[in-house]
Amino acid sequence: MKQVTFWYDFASTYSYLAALRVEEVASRHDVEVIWQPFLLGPIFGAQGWTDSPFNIYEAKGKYMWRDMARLAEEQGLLFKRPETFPQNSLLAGRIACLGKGEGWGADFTRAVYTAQFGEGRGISAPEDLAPLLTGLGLDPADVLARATSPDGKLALRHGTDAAIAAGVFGAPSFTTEDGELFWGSDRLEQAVAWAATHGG
């Protein structure tokens, strides 16, 4: 089966709207995703930004907000702006590691995405993941520790540098078997549909 892999922070505004639809986009054209956090932090220091550059330039940061509210309408999805943004996604992608070897991953992501930019909630500390984690069937202490231990650390840290290796740097993005690179949510069905096509 070809394969896309979506590269996604939980701090992204966007990455919301793909991860609620990849999976069902993939499946039309028989691809199957591959969810890879990474934190976006490393490389927008790399470019001297030390914030999201939605708060850097206050014009685009009011177009944004906007424009993910007309999308979540249009997706049929809840939106709420969180009062924090971005907020501290660490734990979180950490989490989606752990999650992402053992087959939760993906509905982890969705849990988190929806808790945030859906039900604007915090997602920063661990009292704000463990519900989620719970309402998945696991045990958030034992997840908690294996995702804070040096292995869980080490397996953003990897999955960071892949996304800088493979060129991206914005979320939500896509790459495809053959290195083909896509940036935006509105560019999920042209990544689908090129790795359908395309390599592999």
Second form
2 protein chains.
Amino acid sequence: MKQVTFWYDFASTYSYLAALRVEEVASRHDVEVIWQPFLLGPIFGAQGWTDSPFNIYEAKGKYMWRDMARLAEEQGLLFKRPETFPQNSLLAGRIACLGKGEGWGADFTRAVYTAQFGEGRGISAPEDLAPLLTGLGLDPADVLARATSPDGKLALRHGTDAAIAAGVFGAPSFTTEDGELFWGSDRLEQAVAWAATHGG
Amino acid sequence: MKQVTFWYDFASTYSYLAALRVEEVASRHDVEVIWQPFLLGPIFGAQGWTDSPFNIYEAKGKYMWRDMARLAEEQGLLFKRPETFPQNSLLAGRIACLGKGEGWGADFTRAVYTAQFGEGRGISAPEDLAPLLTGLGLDPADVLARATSPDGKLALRHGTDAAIAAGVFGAPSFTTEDGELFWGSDRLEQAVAWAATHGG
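Alt. form predicted together with a further copy of the same chain, vs. the form predicted on its own above:
Next comes the full complex, this chain leading.
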């Protein structure tokens, strides 16, 4: 089965739109989705940004929130702008890495994005994420302990290193087995179609 | 008839993709296209950029050229990266403003974008643009003189002022009669559909 890798950071607004439809699009093309969390922070930092470019460039930020609202409506998704943006995505990213290896990474990811950008809720703190884990039938204390263990931390670091090696510079991104890179929720359909017809 | 305003700068790569299909998309929705040239320079300058962000941010630039090649192929368009990027778009913008008032602005715009990004040619100098004007049945000497007259210069400045007033921060952009702003060739279809169903 052909594969597409979906690279995402929980601080990324447009990744919400991608996360909530990537499986449906991929299944239409018989393509398997590899859900790969990473952190944008080190990548943005290397470009000299210490905040989201949507906060640094005010016009772009104002536009992004309106664009998100329109696109979420088109996609039939809830949308509510959280008070804080961007939120610290470190813990959620570590948990998603753990879930990736245990088969619940995609479900957790959709739950976090929906909480954050569908309902405007916080996703940075353990108490924000515990109810989402419970909702998936997981034991929050156990998951949080393992996700923040040395191995848990290393998994997200490896994800970020792999993103950098793949040329990823923003989120969401998609890569195919023949090394093509696609950036943005807008490119999801094109990336999946490419994955279905090239390499692998 | 409902209207959509198409804002473009000849230095913008993605505006090529929009310019070559906007009329077809708009005609499907019975929407009229207002072709409005403007200059990105003053807008980027206000954000602290003195070069294209695709040159300032190397990874983004490298990606953009690959993305353009893929999208042009999908759209059935020629694509050749020009040696110089961005090119000075001042003269072409002034001429397009003149053509806007005389009914040949859209044809001239498509010719300039195709020369630049379809064939990789220069578009900054009068001798680059003269053959394109001749191809449209116009007298290059006459057009160049009028486009660079005080009134000709003023028309492009007014276009840029109007872009800023409309909240435009990049190209291509689209605005509708009820004040919605859409940014990027990716948003062309959405903008035209919005124009067809809202306001006016």
